[in-house]
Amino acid sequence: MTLSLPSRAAASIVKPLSPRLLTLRDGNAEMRWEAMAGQGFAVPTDRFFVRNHTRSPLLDVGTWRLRLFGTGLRGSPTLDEAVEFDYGDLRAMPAEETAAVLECAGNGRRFFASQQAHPAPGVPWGLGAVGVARWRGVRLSTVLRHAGLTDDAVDVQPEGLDPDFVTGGENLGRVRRPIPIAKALDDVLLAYEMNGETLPVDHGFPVRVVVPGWIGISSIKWVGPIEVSATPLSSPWNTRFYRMFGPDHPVDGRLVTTPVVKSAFELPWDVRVPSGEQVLIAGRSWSGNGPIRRVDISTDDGASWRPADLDPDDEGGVWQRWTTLWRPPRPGRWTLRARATDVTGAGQPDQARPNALGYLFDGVVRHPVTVY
């Protein structure tokens, strides 16, 4: 029997929250990496992480509308004059499917504290605020052209239909974040299916934005209004949040767009394994820069390294599965490490560069194991 845990997350998330698959984090749900053992390339929807700023809204697909407006469209329509598309309109347009990684910019945040003594505010994610799914929908570029895109457009800003986000007593409105027109016209998808099924409520039903290669905040869920502007746009989600602040960063921060290189073991934290027996260790690595080229594994806390075996089916893909064999020589406490290098040569340092809000942790995570 699968149990669901009562919590603040249960009040904001619709799908069952099985403790075997998900860990609750401040009203959000983090994938348990051991739940990916033996799974395929994509993350099954039941264990796909959920990051909500407020709660998952229950929207009526019959009355839902995608509304495009702004000075980057012909006639510069206001929101009241927006060009509208209903669900059926989108389903009637040419569709495509793509595999894409979605990852919260704060994924790995807790390791700033536990490994580097540099705690940061925000959801204390381990490495499970990430997932790959097969997304199906219509290109944003197609919809923009139907709406009357002009050559003057510079920014596109989708806005979610979830409740307003209030922090410190200040109402910041609905979650929204601008996308430069070049990216919007490249590979951005308005998705209505996830892993071959209708998009679930917690993942953006009826339609969400999917921005491949960019951090998760760019992939607005429950999208409704989309502003298309002939001048640059901004929101709290690209000025106050999702910027790198602190020492060694610009005074006004550095915008966070592309995820960094990470690796995770498909093992429970502090798993117990038998001494003297061969253990198959599996995991996955990914990068916002492009495919993974190499993964190295250490079973002795970094004293020595050896290359992992990469799954050839994933070559050139959005993340890379890998395995290695290990025969623990004796009982005791051991530390596993995995580090990856992507096609651009970017890798994982021993220590991540700190920042005030705990974004983009790319350090090598020390995974404890008990050998008995």
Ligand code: MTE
Second form
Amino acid sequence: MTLSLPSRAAASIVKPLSPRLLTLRDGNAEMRWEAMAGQGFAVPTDRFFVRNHTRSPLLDVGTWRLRLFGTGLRGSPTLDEAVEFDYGDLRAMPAEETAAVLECAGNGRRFFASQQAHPAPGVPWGLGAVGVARWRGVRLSTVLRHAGLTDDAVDVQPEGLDPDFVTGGENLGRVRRPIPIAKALDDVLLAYEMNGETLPVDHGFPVRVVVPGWIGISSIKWVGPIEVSATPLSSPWNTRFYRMFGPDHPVDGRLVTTPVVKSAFELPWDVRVPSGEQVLIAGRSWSGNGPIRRVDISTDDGASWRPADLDPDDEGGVWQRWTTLWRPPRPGRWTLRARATDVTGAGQPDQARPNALGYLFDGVVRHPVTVY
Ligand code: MTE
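Having looked at the form predicted on its own, could you now put up the form predicted in complex with the ligand?
Complete assembly follows, chain above in first position.
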């Protein structure tokens, strides 16, 4: 039975929110990691996390237009003079499909508080503000060239058609964030399908941006206008939010672009397992720097570590499934830890570096288990 929860989230999110698959957090929905047990490489759409600054808009695909404008296009069209593409135009262009991770920069934020006594404001995500989907669409570079891109363009800023974001009484306008032209011309997709189906409303219907390897805020949903500029662009989403502020960082903060290394067990939080029986424990690790090279597991609160078995199907992929066997020796409270290292040698410290807004938690998470 699928239960839909009547709550703030229900007003903001359109898809059914089964409590077996998703946890509600401040109007957003976090994937439950145990809902990935036995699943394939991609996260099914019914359990894919949703992060909305306001709410999912219901857009009419018949009247929807992608509108490109700005000083980086031939003739410097204004928004009123924008070069327009409709849904059919995009569908008629060469299509591409890519498996990409989407991860909120604040994923794991609650562990700054629970493990490091350093709480940060923002959605108190566990580890489930992440997912891999197969995204299909047209390359942004193809559309930019059709729109008359010039050699002078330096930044591209897609804007969502969801309501303006208002915080502390201040209207910051529509969700938007610049992408440097080199990345925009590289592997960025304007996606209209997710996991082989029409892009769902909550994930950006009719079209969203997908910026592979960059934090989730770059991947603007419900995209409408796209500014292409010959001078650098900025928005509150790259100057005020999604920056690392605090004693370890520059005074004006450090831009957050690349997700860090993380690992999660496909187990309920506080799972109960019988003592003396061998159990197969599964999980996944991922990094914005590139593929995962090794994963180590501790079942004794960090005293000893052993390598996990990596699923060879995922070698070189955007995330890595792994398993390990464990025979809990006796009843009691136990803590599981998983620690991954990626191809660049980046790993997971015991303590993540705190920052004012609680981004990029890369610390080893202590997963509690009760053995009975
Ligand atoms: N795009 C728009 N227009 N509005 C939003 O609120 N949220 C961003 C990004 N794109 C957002 C957006 C953030 S913070 C994240 S993490 C991802 O979308 C989440 O994508 P999802 O809801 O499809 O998982």
